[in-house]
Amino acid sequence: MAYAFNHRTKNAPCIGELLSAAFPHFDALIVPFGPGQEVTGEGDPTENFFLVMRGLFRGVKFTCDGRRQVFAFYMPGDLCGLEPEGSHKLTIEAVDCAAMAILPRHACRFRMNDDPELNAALFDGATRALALTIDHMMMVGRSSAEERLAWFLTMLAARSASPNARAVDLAMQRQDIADYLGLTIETVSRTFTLFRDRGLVSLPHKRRVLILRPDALARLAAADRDAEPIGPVRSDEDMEAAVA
């Protein structure tokens, strides 16, 4: 499964919490990684699952001529490395200074035999991961650059600690975003500038985005070209009040 799936559901624990609580039973090893350092590579044997403890990781795949596609970003609490075959289909590497818990697969499977709560969380997470995979494929295959970036920012905001968060901190670089959305880095930078000029976002610095008009951004992310056009830019006072 290419995507991590630590999405919260009301009254249900997340997978990361369940596995973290079970560390005494796993003989888990927590390993720090520096930016760009590989956790596991494409073709490596699938002996472990990986639970993000700190920082950001990405799942990538390279073509024979060196081109790169980013398939997923993994955040704290995300479980990754879930491929069902005997070898990994993706390379997982750190984006920034990060840490990953290495969970032996045999220990995870042993616990699943005796823990229906963990099994339910894994199943719920897998279905959510599938839904996100479909959204990503649809966005890359049928949407404009503006729609893709709007979807990306909306998705990150939804995965933040607060469900209504409007401040999105980007640990990844513009090239990572471009390779995730199937765009060039020039197009990503140009679209960020367009969003700023239209009053959709504010860019205090390169790695921080303030979403000023979340409803308008969500409408753009939905890629509904029959919807009403996004309205005019609000005043500076209204924008400041929106993120206060």
Given for the second form:
Number of protein chains: 2
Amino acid sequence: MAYAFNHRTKNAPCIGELLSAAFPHFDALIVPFGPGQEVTGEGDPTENFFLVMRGLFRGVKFTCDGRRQVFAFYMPGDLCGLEPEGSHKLTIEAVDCAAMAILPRHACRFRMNDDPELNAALFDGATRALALTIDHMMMVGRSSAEERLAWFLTMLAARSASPNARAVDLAMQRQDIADYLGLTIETVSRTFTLFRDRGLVSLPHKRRVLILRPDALARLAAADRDAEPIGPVRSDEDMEAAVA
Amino acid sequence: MAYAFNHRTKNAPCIGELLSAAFPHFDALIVPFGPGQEVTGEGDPTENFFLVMRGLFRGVKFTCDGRRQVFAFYMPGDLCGLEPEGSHKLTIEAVDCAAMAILPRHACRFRMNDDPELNAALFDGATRALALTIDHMMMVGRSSAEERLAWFLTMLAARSASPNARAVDLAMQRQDIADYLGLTIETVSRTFTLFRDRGLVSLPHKRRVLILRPDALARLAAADRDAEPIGPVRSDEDMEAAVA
DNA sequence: CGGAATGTTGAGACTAGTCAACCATAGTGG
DNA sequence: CCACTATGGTTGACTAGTCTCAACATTCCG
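Next up, the form predicted together with the DNA, please; the one we just looked at was the form predicted alone.
Okay, now the whole complex, with that chain kicking things off.
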């Protein structure tokens, strides 16, 4: 199905590098997509893997009666299309102006058998994707709206260019956030307002979030995940100092 | 992290056969577990993969404040422990009297590099596991209590020995079902009663469910998944005839 | 400037959660 | 054999958080 995996481990080359090295004419495989454009739809045959080069994509599933669940957001370096042979269960769409490298599966498999390093990286990627769904599931299944949004913002901040950046730009709209978190847009909106009124964040624009109190946000977010919060966590003292 | 994958494709040997063939002293690796006994805990180093031989296991995640999410149930033939290098994020426990084959990771990896078929089967298994989480997530994020339980029963019936069997034995207790579905035990209990009162199921014992109207149950379950319902679906006429 | 799309806010409804009592079953020990 | 207890499951009354529906505000474009 595909889940993000750009969590590059320090000591290993990231999957993107391995893949681009494995394909001789890699640049020719890169295809641009406009906002909302579909990369792969549910039911399409699973012919390729996809590597995000630029922009943001989403993996979505719809129900017959219009409900929607965003299963994952994919950022540059993430691989998606990791679904079992047959047909896709997930629709992959561009969120904004973005680009994907489209990698034929048979060629990937061929190279995997040749190259243990690539093989391990792909397998590791699939297991990382699964690990991400654990927190996502816990969150969707067992958390309040506040915890969900706090988790989402904390995760986005951790994954953004500089993990210490306190400004998060939301490429996706409220509906995407809502469908990712298993909420409605109204609840997402209300919760943003709540966070703002409490001084946890400020919202200079609708699509830009300034995290004023990362500590408090992380505490809320961590309620569902007893383990370490995502990304580097600083002490409360640091946080207070940073805000001051 | 680990998700079930015993969906054996007709034309390929199942992962269990490949693995047992790959390990010369396979039988010696099989370890029995009693109800509630832990196979692997959160934070433990990821040293092994596990193949269910007998009984039922669950993959669970806890929060600091006691909330619990069951991420998956593992049945014989399922592989689990598929988490990225490092430490487990999921606790794996036996639900009843059960047994696991414990397969050292380094040996698996070694054999994967040697054996493209095993490699493909493991990779395919990981992607299948991811695919299962899509429906699970959709369900937990976007469905009513009725839809969730209907989905659960439909899935169990499809996975049980004979997919046409209308009797489903629940090895797990209500709390496990609730935590798998993101509900409370009270809601699960009430929904069972509701189904019984509507004539969809009968409950000869607390742990045994007779599915009287698989069609109606599948329709409820399929509401979240526009695609084909799990398992063989018969026409309404067949169903009515079978019930009559 | 007007219109469409996106986001926010409010009021009320409703589903599922909480808390508490009760029931069923299976052991256990007198 | 029968209390007695422990565990698991059911039911009821009430609460609360989120959804729904509707109005309104904002932003972005042409």
